[in-house]
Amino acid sequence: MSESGPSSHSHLAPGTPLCAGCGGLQALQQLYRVLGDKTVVVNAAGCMTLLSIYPFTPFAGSWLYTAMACAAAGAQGVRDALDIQLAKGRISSAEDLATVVLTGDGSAYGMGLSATSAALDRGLDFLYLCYDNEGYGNTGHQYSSATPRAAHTATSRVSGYAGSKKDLFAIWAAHRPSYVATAIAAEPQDLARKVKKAAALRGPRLLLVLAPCPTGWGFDPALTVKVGQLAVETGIWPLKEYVDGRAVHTKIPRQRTPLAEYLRLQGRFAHLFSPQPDEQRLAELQQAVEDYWQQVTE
């Protein structure tokens, strides 16, 4: 673990070195107004292990670095100690402090499901804070299993992500754990209440954060809010939870907003519309969201 730098118990310390509007980040800094200093974050390696430059991190509480396949090994092994110190008296449940798992969607989705599948089988008591930029933003934005359909990636050039975006929620729920909740900084005021819930359970927790991401994705940082209002507007990032064996949407927009004003903002999708639209892919890209809305709304 690594010394904290100067910060307030309730915020990160200013100064974050990432990438200007960066979606992930937002969504953080509002986690971090709950639970403050009371905290071990264990952190994936990926976008936010930038946050520590050693042997500093913006941190008031603990923090500790783990690589992409682990950060849930590793938030067990934190969990078993401070039980342990617990169990013996040698801290009190005033100074317990709340298990963090912190990682990008390389590891959420990928990398990492394997280790954090069998700490939710074992019901750990942890957070796990995903920011799903929908590629491995950390290194040149490759695609990962949360890139959405026909997104170009460092990786997937000629007409885009050919696969789809894995559905991180399901997989989560079909764990039965405390909670699940997708969110976006974009809507803050469902974002702060969904961290609040989950940071008053017990047990397996998620927090799935869509990121913008300005550098990978394509747009600039001033369009950060734009680009994720739209992600909820036009459907196609939907706002939910589960919590006592059912899932409810926190959030259903009726009227939605066509998906090519979301896709046209971003450079990643710029081959859909030049040198001329495309349009059986447009159309197919819309219906897939169209799908999912008539199943929730039947």
Given for the second form:
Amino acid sequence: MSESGPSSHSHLAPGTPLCAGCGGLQALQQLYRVLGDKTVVVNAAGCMTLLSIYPFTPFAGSWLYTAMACAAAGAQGVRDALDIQLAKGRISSAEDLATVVLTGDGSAYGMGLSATSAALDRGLDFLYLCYDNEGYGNTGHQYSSATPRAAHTATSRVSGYAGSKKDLFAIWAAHRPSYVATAIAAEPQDLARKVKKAAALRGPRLLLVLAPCPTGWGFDPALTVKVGQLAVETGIWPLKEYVDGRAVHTKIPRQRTPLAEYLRLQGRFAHLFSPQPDEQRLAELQQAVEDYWQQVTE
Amino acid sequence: MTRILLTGNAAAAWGARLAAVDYVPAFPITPQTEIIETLAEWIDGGVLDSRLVTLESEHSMLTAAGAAAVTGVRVFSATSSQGLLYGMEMLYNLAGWRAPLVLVNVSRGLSAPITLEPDHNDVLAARDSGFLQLHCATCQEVLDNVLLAYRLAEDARVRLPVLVNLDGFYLSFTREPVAIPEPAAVADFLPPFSDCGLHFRGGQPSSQAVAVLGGGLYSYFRYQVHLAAEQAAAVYAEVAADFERRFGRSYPAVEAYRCKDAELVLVMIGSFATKAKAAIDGLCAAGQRVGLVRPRLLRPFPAAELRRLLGHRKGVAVIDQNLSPGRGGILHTELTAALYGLPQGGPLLVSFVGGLGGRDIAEEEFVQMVEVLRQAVQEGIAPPPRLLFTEEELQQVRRLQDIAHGRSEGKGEGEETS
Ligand SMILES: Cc1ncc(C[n+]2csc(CCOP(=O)(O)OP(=O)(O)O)c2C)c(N)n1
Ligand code: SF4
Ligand SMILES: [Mg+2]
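Moving on from the form predicted alone, please list the structure of the form predicted together with its partner chain.
Shown next: the complete complex, the earlier chain at its head.
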């Protein structure tokens, strides 16, 4: 594990093929600033896979692309191989690396969940960054199990996603790992604090970062921060962390902005507002937010 | 050197132990499980300085195996049938990563219907992955092949994962006398793991398995895997010669048995070749000129060696313990391609499929296959591929169907349709 602070080797180089205004990339940049180059980023298939395209990489440190289902297992192999070499005196502790998993929600909530759960069982020392853009972004934004109710995606074009967003925070916490936090790049101080905390701990750690996605969600890239702030202010994306066996909210929006203000900015929810506002569904969605915070504050 | 009775599975574990493997990602599946249980016991008992980690699936197991190998340690793993297929995506990845590890597959027929007993459809499904393949017929060969496989995998000219195959039950659970080489002699033969600069290290950033844009780069890297696999043929010959010099056991890429002046030759891989040899001994004793050719190395495909051994025969019977539905035997297809276009025309090839799901191939059946081959050579026409199945076996199936349908025996399947 490296606990190195900011260094000249801790910035992602510019010029990636990711979309302008990508909320996931913003979060990754913040994380990388803290972790720096003494890392192996183990990636699963998704938008971020296109960060490293032969022979270029924006990372000052190392990178291993695996497949969609198995980044956590890749992290296991890397971590074990480093530990074995340390134990056998074949590498020095200066040559050690922190193991970071980087995947989207499709992998983290779905295909990669079995491999991740098993890594948690084993207490693997790794930090998992999930950038949650609430859909299979790389394949054209079809719904995933992280897609919020009613959102239009490429596979829910008519009346929106009929399911509800899965609670990955709770699933991780149920494994009793070292650390789980939700975050968003639009709340940089909260994110920075969580990144530092996660980096300083050992064992399995998750940073579950909501990643406003102009392309998949249908908003102007200039609005990424605004959309992110509204996600927090409306209370639809609760900021919280699980540490030492307890889940705590790190920001409680007591004066919550109406959810419609968040939804209205995004093309994926346009059908809730035109031709006429779908008052019933809007009320249901608002109620789900209220119900969540009710059980938190009570 | 000591000689003890070992199962094929224990021989595989001994191979890993003598290779002083650093890391064993594992997942249980019959008939392979004894391999990882044996290694786990040695590791727990402090006999083997290695780390065994049980993953939650073979997909993850192979991912961890490959990731560890490209981080810089010697990796061993083992699986069978469903497990090999469950990890299929990663077989291709590991070859593309150029992860130099050894994976033992204990062959078992593929579901459905589900069975525990062996045939070669599992390992042949991995045929095009970029893993090299070594096939075993004895428990001794299992141990020795694991050692050969590491030399091959880690050679700078090859740098590819290697799959060592043994048949479930017939080898995995059969005890045979196995000579266990001295660890010091093995250490001389197989130097400590060298990563050839392929690793992850603090201070030496590297990106592995990155994406490519465009067919040109993709082709470049795929061709690299192919050229390395082709190069592995010469490296294998070198390594096998070195092994023979040190340990006295000879493992040519293709075994030729009683082939000196054979007119007719059977071609098989795996442990059933031993049954074929017994039948051939009988036929030779009766004055027939019949031999056996058994490829040990299946990837790279020893085409030149097979042409040399088979090109001048009158007839060749390929006995496939696998089935590509709608096509037939896979080895037959491969061998046909290898023998096509020889200046002298080449032998007449006859295809047999048998031994699926552990079904035995009886000595009389080998004799019959030779007879069919002889007839075909005389007539100059290859008969259509034959699926080995006896009248008695069909009757047995019918009896079971009667029981399943609650019919009185002997009415059979066809009569009951309504
Ligand atoms: C086994 C497998 N199935 C399907 C795919 C196709 N695929 C590539 S990326 C992707 C979406 C991944 O979604 P997510 O993890 O949310 O990442 P995002 O694309 O949103 O960044 C899919 C389905 C694949 N690469 N591998
Ligand atoms: S599709 Fe969305 S998540 Fe993917 S790169 Fe573009 S903005 Fe980022
Ligand atoms: Mg996604």
